[in-house]
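The chain below stands alone and is given as structure tokens, in the form predicted alone.
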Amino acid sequence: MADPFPLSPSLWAATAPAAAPTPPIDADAEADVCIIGGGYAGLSTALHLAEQGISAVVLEAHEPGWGGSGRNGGQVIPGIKYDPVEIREKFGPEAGEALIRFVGGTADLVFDLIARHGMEVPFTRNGWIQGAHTQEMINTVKRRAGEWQQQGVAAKVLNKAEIEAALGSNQYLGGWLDPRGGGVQPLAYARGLAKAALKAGARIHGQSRVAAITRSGNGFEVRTERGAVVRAGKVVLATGGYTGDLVPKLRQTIIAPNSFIVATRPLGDNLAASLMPGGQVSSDTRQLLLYFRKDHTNRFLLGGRGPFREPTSDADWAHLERVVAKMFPQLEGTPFEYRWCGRVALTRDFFPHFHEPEPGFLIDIGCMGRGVGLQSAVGKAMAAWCASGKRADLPFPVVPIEPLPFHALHKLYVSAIIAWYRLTDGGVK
């Protein structure tokens, strides 16, 4: 199977089931909805539209799952960056409660889709552990766990001994366990969504980069670089961290840093048992967080920030390899077999953004590192919007496209922060 990530061959490309055929579009087509972007959001939208009998065509510049959906750490974490009390404060009691229910159910949706469609996706669902790296963050995770407990979640606060036993590392002062979380093989999941959408009747075309979107009567014409045109009543654009200049100024509304991941060779049983024996996934409370887990092949993975640019050599992952040895001394000397990266889309307010630059043209951008569950659920919501035309079906408000002030300087600032983070190995002692 050809590796779709030639810059940095990924573990996921090596271990995912074969992709369904998604040939390039070679003739004009018509559909109720044209979806641009074949990641979790676009594929979920197509699947949920097709299940309602609404015709959908997906146009993907590479192949489904090529972007962040096939390159992330595979952690399925419910919620968003804000906790329930903050969400109510920002959106009010009624809208806030609805949003809490939405973000709280994103992991449920992923595992329900895998089961309902019989997807060939290796997964675990033993929870997500968030480790607190400072005393201040101990207070934060206690509050966070308490707020979700009030929402009916069986969250558990972990003391230092408990989190050390759960992770196999002494780097954290405590933390909390969210039982709703889990892990998937992310490229396998993207390909599973594609197969399910195709089976339901959606059409998906890889290697079909879009060149222009124009209004045509009551609908749109979406022209590809290959020359074929899709005529549709509505358009959904969901290109995430790989957003280009198709929509003016859209790319300037986000920062899209690279998230780098390293993976060891498969571990022996005794060594594997010393690391995360309960099968949870984990990320921590750092601003530039570290995230880690074991996968279905018993490899250990750890991810974090790296250069803003694309990688040029294995040295671009060296800081993460040092972090692994510091956090998990039992892995000292264990070879790393895979190194890869993918871009995440970060908005200024850390909420996903919906834009509707023209009636019937919906844009979704911003995953904030929780794209597996969040964007799967957003796709379902966008399908509901396509069917009804009602903004009330969307979980977040529709907002204007507003570029970040001094966007290029934001990138330079993030690059400087990432350089410091690499220099200090993410603050790991």
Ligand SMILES: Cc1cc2nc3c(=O)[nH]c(=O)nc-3n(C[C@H](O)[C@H](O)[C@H](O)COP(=O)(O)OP(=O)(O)OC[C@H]3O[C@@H](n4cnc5c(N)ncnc54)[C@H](O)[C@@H]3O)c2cc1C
Second form
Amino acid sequence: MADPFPLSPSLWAATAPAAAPTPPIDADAEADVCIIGGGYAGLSTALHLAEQGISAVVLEAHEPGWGGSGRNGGQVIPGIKYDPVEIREKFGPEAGEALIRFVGGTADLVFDLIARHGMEVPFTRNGWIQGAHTQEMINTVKRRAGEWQQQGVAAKVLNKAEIEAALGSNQYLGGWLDPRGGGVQPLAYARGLAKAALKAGARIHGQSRVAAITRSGNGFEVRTERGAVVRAGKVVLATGGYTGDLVPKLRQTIIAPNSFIVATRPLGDNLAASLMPGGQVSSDTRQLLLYFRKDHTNRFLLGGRGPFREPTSDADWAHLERVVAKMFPQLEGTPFEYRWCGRVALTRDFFPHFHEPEPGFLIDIGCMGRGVGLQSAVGKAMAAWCASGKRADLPFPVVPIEPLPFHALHKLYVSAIIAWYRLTDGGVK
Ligand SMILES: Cc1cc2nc3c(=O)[nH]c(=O)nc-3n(C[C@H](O)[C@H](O)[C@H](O)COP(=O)(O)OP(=O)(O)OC[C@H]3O[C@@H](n4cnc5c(N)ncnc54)[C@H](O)[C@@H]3O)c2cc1C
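Could the form predicted together with this ligand be shown next, to go alongside the form predicted alone?
Next comes the full complex, this chain leading.
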């Protein structure tokens, strides 16, 4: 079957170090744990299992990092959509505090892994800036910064002049700086995780799409499309926004819209200095958020909404190129070199979901667009769950698989939601 989502047009595929060989699985195999999906979640699970001497086989339909993990904006942002006070309200003081510590530490984990395994990953750690696009959002970002300050984070509120100087754009009324954030070359990081997992003893097979998972004795048989079978005591499924129909009704629990990104050619020194001179990464408070940064080659990239379907021509990115010109007039006339997109997995309650449809079979789904840190940390937690069998090792509760109502209409939902948010978000889009 032709690959409908080639990686080749992305900036990351063009600038990542070569991948380690991950040949297709061509014979039956046994492992303690079989992991389906070679994104950050699956690769981090494999790495953390192998480090404990637990044998792991990863089966990936394409190549490690082919999904969201090799296509994203590379912004390493701690936290989830919910702020500490909301988390405590929802989970209670004790479990809430544990979850706040977990989500607050996700960026640390990424940079620790890069350092500890000597990964060949271009990165910066100068913080994440969130711009407020309305007066109401100024209050939100002030509250957010205050809540993280209470947790000991040196968060800083930015006024209009400060954010304008930090971003090189006058489009925001204010914002906040979270010093824990940073940027990575995302495909290099996925490949770095894969290399570290292989070195620790995990087996990773690309071009090995899983077609069926069946219970067998105390464990499972995981069968690939080409017929090879992995027998494993436990199974972890982490197929993110590319989840298919392996598990009944699972795909119907998420909406998986495409997020689109454009990248300029490398900027000259003066132009580069006029944009985000502090080297932070940034996204904003819109419902259909915009995210932007410079990369290690001094290219400027900006991502945001796009059509739900796969793109058919460069015209599908034209709205983002107009946004760049409006927000950063100094870039007017700078050619765009790369345009690509990828799917994010969104749940209805905006929390990542764990499911355990059968004892020993764990599913992680719903990265909510913050997966660089979150999915790396979730992988580590899933490895702990594999080792202990205890749900208490997972950061979020295990919940039943509950399809979204009228999921068959989700493309229409997404289009309607996008149209509505475009009206209500106002401003540049
Ligand atoms: C355009 C874009 C921009 C983003 N920007 C950011 C950002 O700046 N910061 C941030 O934190 N997050 C961002 N995200 C989100 C982040 O990329 C994801 O949360 C994260 O990569 C998800 O990792 P994952 O391991 O869950 O899934 P994925 O990386 O999507 O991996 C899932 C894998 O499962 C495989 N698979 C599917 N079905 C099967 C099967 N049957 N058998 C075997 N393999 C299968 C797929 O081939 C795929 O490789 C962005 C996402 C996109 C798409």
